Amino acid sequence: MYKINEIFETIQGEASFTGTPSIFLRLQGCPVGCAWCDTKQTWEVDDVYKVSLDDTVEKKADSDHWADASAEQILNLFADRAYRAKHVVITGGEPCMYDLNPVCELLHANGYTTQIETSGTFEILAPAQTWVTVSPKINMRGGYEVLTSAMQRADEIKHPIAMQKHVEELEALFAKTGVSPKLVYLQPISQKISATKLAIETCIEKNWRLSVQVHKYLGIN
């Protein structure tokens, strides 16, 4: 069973799949503790807030409410809601707290592609064809280390930055893990002007790529 915070259909606004119609499957639970996290409602799993699966669909506002669901129930809900997108983004929270093989394999067997957005602090249990976006959470208050295995598995790195030290931390992580990713995206935190300027300059200098959270500029989920 997976603990679901919300399910909705939208456009992916970040990194390589920017602009792709997507179904977002947001899982509940995350102990990492990112200071700038914009989904803090997913951190705790409190039985007080357990609801039915239907109550997690197309939420009107962020909330701590969550529901249990099997892979089959998730697939059936997609059909019941007549979602047209065929790309599923599994995010959180921290989705890699769960074994994602069952849900990803079922989705693949039914014509969907899958993508995971993870902090890289848990082992990634997912099929080889699942696209893995690691947004490495370095020196966060939860005390979890970014795993070398997660960095090696990543199809792309998406790193939020606000200041130069965030760039330096990422380079130090590459050196520590011995990983030289082909795709590195820098994402300005909170769309701040100074962070965006730094991200652009660094991307040009290092031949990395820019991710600007298009959905936030468009005012959609």
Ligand SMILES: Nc1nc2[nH]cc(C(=O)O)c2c(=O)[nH]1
Given for the second form:
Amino acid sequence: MYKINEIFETIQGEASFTGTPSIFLRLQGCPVGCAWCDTKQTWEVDDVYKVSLDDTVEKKADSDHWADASAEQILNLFADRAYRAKHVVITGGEPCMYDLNPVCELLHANGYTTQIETSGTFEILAPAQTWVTVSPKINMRGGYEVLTSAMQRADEIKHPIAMQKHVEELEALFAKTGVSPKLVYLQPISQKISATKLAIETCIEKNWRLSVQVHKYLGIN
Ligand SMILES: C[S@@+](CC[C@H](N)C(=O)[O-])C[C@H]1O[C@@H](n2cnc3c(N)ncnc32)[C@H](O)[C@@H]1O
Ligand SMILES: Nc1nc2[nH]cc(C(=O)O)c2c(=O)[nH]1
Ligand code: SF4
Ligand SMILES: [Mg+2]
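Okay, that's the form predicted on its own, but what's the structure of the form predicted in complex with this ligand?
Then the entire complex follows, led off by the chain already shown.
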């Protein structure tokens, strides 16, 4: 069973798949604790806030309510809601706290492509076809070995930044792990103007890419 915070259909607003119609599956629970996290409502899994699956779908506002669902229930819900998107983004919270093989395999068998958004602090349990976006959480909880293998598995790295030290931490991580990813995105934290300026300048300097959170500029989920 997966603990579901919310399920909604929108466009992917970040990194390589920006603009792609997508179904978002947001899983509950994350022990990492990034100070600037924009989904803090997913951190705790409190039994008091367990609700029905219908209640977690298309939430009107962020909440820490969650529901249990199997892979089959998730797939059926997509049909019930008449979703049209064929790309499924599994995020959280930290989705890699769960074994994502069953849900990804079922989705692939039904014509969907899948993508995971992960911090690299848990082992990635997902099929080879799944696109993996790693947003490495440096100097935070989770073992270094796990983070290194997540970086090796990553199809893209997406790093939120607000200060020069965030850029330096990322470069130090590339040097320490010996991983030199093909696709590196810098994502300004919380649409801050100074963070956006730093991200643009650094991307030009290093030939990396810019990921602005398009959905936030558009005021959509
Ligand atoms: C909310 S996290 C959930 C998935 C996973 N826990 C992770 O950190 O990758 C999804 C993405 O949003 C990024 N993110 C979180 N808060 C942000 C913020 N305030 N500004 C920009 N990006 C943010 C994360 O780094 C990650 O790339
Ligand atoms: N539109 C949209 N794109 C996103 N890309 C990553 C998101 C996330 O919260 O993981 C996200 C999100 O919450 N909404
Ligand atoms: S790892 Fe992801 S969900 Fe967890 S606190 Fe950091 S940004 Fe938020
Ligand atoms: Mg988000």
